[in-house]
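A single chain, nothing else alongside it, follows as structure tokens in the form predicted on its own.
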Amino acid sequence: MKIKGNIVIGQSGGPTAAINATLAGVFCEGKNLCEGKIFGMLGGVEGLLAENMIDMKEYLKTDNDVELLKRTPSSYLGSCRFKLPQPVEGNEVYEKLFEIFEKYDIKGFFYIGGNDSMDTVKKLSAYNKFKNTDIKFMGVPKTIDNDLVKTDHTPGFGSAAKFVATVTKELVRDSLVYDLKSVTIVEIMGRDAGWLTAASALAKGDDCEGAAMVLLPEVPFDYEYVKSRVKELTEGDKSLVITVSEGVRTKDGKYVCELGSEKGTDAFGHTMLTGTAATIAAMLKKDLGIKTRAVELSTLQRCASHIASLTDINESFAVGSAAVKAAAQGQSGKMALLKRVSDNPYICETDTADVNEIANLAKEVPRSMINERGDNVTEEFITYARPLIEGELVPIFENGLPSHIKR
């Protein structure tokens, strides 16, 4: 079966090293299964509302263009953080969107993103019941946070995890240079789920001591415990590296970063998290009198395509392709996903699930993947995460630097 008409693709939320590989997957399968044009909305659904779109076949003309796109970080089509209102019949925002769908003969809508993006797909699918059109609405997962439910893991996570584990190894080596006691606190992204911070544990091995503590939002932050544990550990080691999720909270629900200063909110009402590592480092320095240093990876961890996971890139492409196949088969209101078949050997397949069972839910690191003390991960997490960082997709270098595609 084929999609009889045009399709439109959008990217939303934060960028990753693999989101363009997903875009490439939708585009390539779209060429196979779509009888019309493949539009790209510039700036997500906000761009679509402004009819700011491109014909992607005019930009991705060769196989080399697609290969370069897969190796280019961030969102090729641009992004947005636009929250659709509740889908009430006659709402002007939805009416305008469906007028645009009709104007451009859109029969397939593919939105690549995380939880808020799946909320967009959910709402558009719901409004489509009022309009009763034959448009297929499909979500395609993306988030370094790895917190979407139903899917074994999310595209983008593997590459970000590979970067985090690599940086942790390098910071451990750096911290051991001088013969003095010090503590380096590394702040890693993760508001409600600690998957990415947990990936720092992958650094530990025969050639690396690894992080002494891995602090996740799934476990309430207990400063008195952390202080006593650091004091104990620094008696035997001359320096420590501790990794911490930006979203760790105290037992009363207050973000640790808010202990230092009040934070603003984003378009979705989420507290803007920054300064967690600096807050903890300052407290330890004051109370223990030891040298501390705070390292905030910030946006560096999102788009490090120079050290992308080949597994991640391949799977990101695959879910994009799977979303188009599902739409061509008549599915709508679904999200393409990854389903693990085996750990050893590692095998993962694509599937779909109802977006209503995914949007606005968060998958936390299960307690079985966190040690009894709550300050590191278990072997179960290592077994889960290790395959996701395997392999490398070497950038195409030009003048000594990775080459990127741009519009």
Second form
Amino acid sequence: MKIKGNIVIGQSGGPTAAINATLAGVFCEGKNLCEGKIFGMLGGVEGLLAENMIDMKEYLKTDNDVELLKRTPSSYLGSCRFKLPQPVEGNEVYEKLFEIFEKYDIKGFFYIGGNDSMDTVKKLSAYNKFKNTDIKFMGVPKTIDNDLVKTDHTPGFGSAAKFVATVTKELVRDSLVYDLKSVTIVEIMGRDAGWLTAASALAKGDDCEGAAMVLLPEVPFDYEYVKSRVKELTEGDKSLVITVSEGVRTKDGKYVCELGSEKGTDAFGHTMLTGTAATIAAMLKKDLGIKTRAVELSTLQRCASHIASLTDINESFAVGSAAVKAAAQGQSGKMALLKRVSDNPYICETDTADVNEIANLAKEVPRSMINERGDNVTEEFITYARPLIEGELVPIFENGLPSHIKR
Ligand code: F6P
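Now show the form predicted in complex with 6-O-phosphono-beta-D-fructofuranose, given that the preceding structure was the form predicted on its own.
Next comes the full complex, and the chain you just saw is listed first.
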């Protein structure tokens, strides 16, 4: 079955190193299964409302363009953090959007994003009940946070995990040079769930002792415990690396980064998380009198396409393609997802699930993947995460630097 008419694709929320591979997957399958044009909304649904769109076939002309797109970090189409209102009949935002769908003969809407973006897909498909169109609304997952439910893992997580584990190894090496008590605290993204911070534990191996503590938001942050453990572990002038999630909270629910100063919020009302490592480093320096250093990986961890995981890039492309296939088969109000068939050999397939069961929910790291002390992961997490960082997609180098596609 073919999609009769045009389709539109958008990218939303925080970018990843693999979100453009998903865009490439939607685009390539769109060329196979859609009879019309493939529009890209510039700046997510906000751009769509302003009819800010491109005809993607005019931009991605050759196989080489698609290969470069897969190797280009950040969101090629731009992004937004825009919350649609409640889908009440007659609402002007939805009326405008459905007018635009009609004007551009849109038959398929593909939105690549995380839990907030799935909220957009959910609301648009709910509003479609009033409009009764044959447009297919599909969510396509992405987030370095790995916190979407129903999918085994999220596209974008594997590449960010590979970067995080790599720099953790490198920082452990660096921390060992002086005979001196010191603590390096590495702050890793992940608002509600500690999956990406947990991935720093993948650094541990024959050639690396790994992080001394891996602190996740799933476990309330207990400063007194961290302080006494650091004191114990730095005995004999030892240096440590501790990895910590930006989202760690004290037992009364206060973000650790807010212990330093008040933070602002974004369009979804989320607290802007930054400064967790710096806050802890300052507290430990003051209380223990040891050298501390804070490293905030910040946006580096989600745009490091030079060390992307090949498994992640291939799966990201596959979910994009699966979303288009599902729409062509008549599915709507769904999100494409990854279903693990086995760990060894690692096999993952694509599937779909109802977006209503996904939007706005966050999947946390289960207790069984966290050790008893609550300061590191268990082997179960390692078994889960290890295959996701396998393989490399080598950049196409030009003048000594990775080459990216320009819009
Ligand atoms: O949504 C993914 C994410 O990268 C989170 O891990 C992080 O907290 C957030 O986005 C940061 O968003 P922004 O770049 O909009 O500040």
